[in-house]
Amino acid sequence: MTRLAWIRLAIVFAAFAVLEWLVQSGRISTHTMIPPTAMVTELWALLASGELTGDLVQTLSNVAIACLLSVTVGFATGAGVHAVPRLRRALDPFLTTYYAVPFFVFYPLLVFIFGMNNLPMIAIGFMFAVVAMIINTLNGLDKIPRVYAKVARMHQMGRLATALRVQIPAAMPNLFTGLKLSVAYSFIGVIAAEFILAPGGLGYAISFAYDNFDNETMYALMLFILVLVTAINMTLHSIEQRLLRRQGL
């Protein structure tokens, strides 16, 4: 590990040392929250009794196909917007305003089209992610150097050979920066889609714990959604700068 990831890590146990110090001394009340050392115990107690398995591959199948989708149709619809001006000028008030849009309203018109099972999730889940897969792809190919394409035409390359040995590379540093805000927002879709109407996942299961007022049970989910996103952001990022520094950047 690298001496920035040490420092990471030890921000991360002091803010967690700091938190239990305030619940076990009655500065934060019980009632309210609960020490990070219950959390980590319930979870580990959630985990082992199997009781999270169901949700747990819910919520993950959801999110995984939620991402999948975003990312491809996100790159997909990048590339082709970026290649027609006009169209990128005509989308362009749509793609920043995009996020003002409170996307849960569409929830009970998704569930009428699709039912109540896993697709209206899924559908939340992409529709938040998918546009920042496209803004990053757009933000990515406008920053390829011009001389790029004068290289690749000098090799008589073709637009596939191109694409994959010029312009994708280039566009590495946005693309990996879309994919990882796809998972992240591919994960808050799906599991706050969840807490409306989902007959299982994370989400249900945290709202279920809040209605009972279950702390133990809806804390110990809370955190572990938080190391879990944490966890798979991490692992992108070093996978990240692995490349980067493969191309020397």
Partner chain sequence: MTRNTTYALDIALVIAGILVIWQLLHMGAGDVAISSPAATALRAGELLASPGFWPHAAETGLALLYALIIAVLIGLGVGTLLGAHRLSGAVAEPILVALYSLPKITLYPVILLVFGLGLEAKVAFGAIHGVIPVTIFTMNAVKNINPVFLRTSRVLGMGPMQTATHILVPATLPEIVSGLRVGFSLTLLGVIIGELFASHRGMGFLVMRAIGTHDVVTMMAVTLILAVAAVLIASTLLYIDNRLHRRV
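I have the form predicted on its own already, so could you send the form predicted in complex with the partner chain?
Shown below: the chain alone.
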């Protein structure tokens, strides 16, 4: 590990230690917060009892479906729109302002249309993630140097060969950023949806614990989600770094 990573780790530890001290010494009431060590013990008990497994599987599979859909649809849409410059120019302001619309307000409507099952949650995760993928696909295709297309033409590569062997590898850094954001946004979308209204899942488990004043379970689950999402993001980040290094960037 680098020196910077050690400092980061120390900061995170220090933050938890301060929190632990604040709660243990009674400066923060246990009705508001529980000590981090208690969160860890409670989480361990929850995981060991297998109570969480169902919720975890449900959340992860919804996130996976939403993410897969948004990456494929987002990439296809981005590539399609990029091919029509006029359409692209007209869509640009809509794409940039898309995230200003707080469309979680559509979620109850989606529950109303699809019913109380996994579909509305996947739909919200998809709506939240797909535009990030479209934007990054467009950015990636924009950044390909003109000379690459000329080289492809010189080698008399067909449309498909150009796309597979020149354009996609050249746009890879941006495509990967899109993928990374899609994963993060699918998580945010699905968990937020579960939190608002759902038959199950981690977000639902948190709101259920909150409604029942079950602080131990609630904080244990929050810690679990924070650790899970951070671990996934860090894995993607290190893959991205390796990818960039291989491209000599």
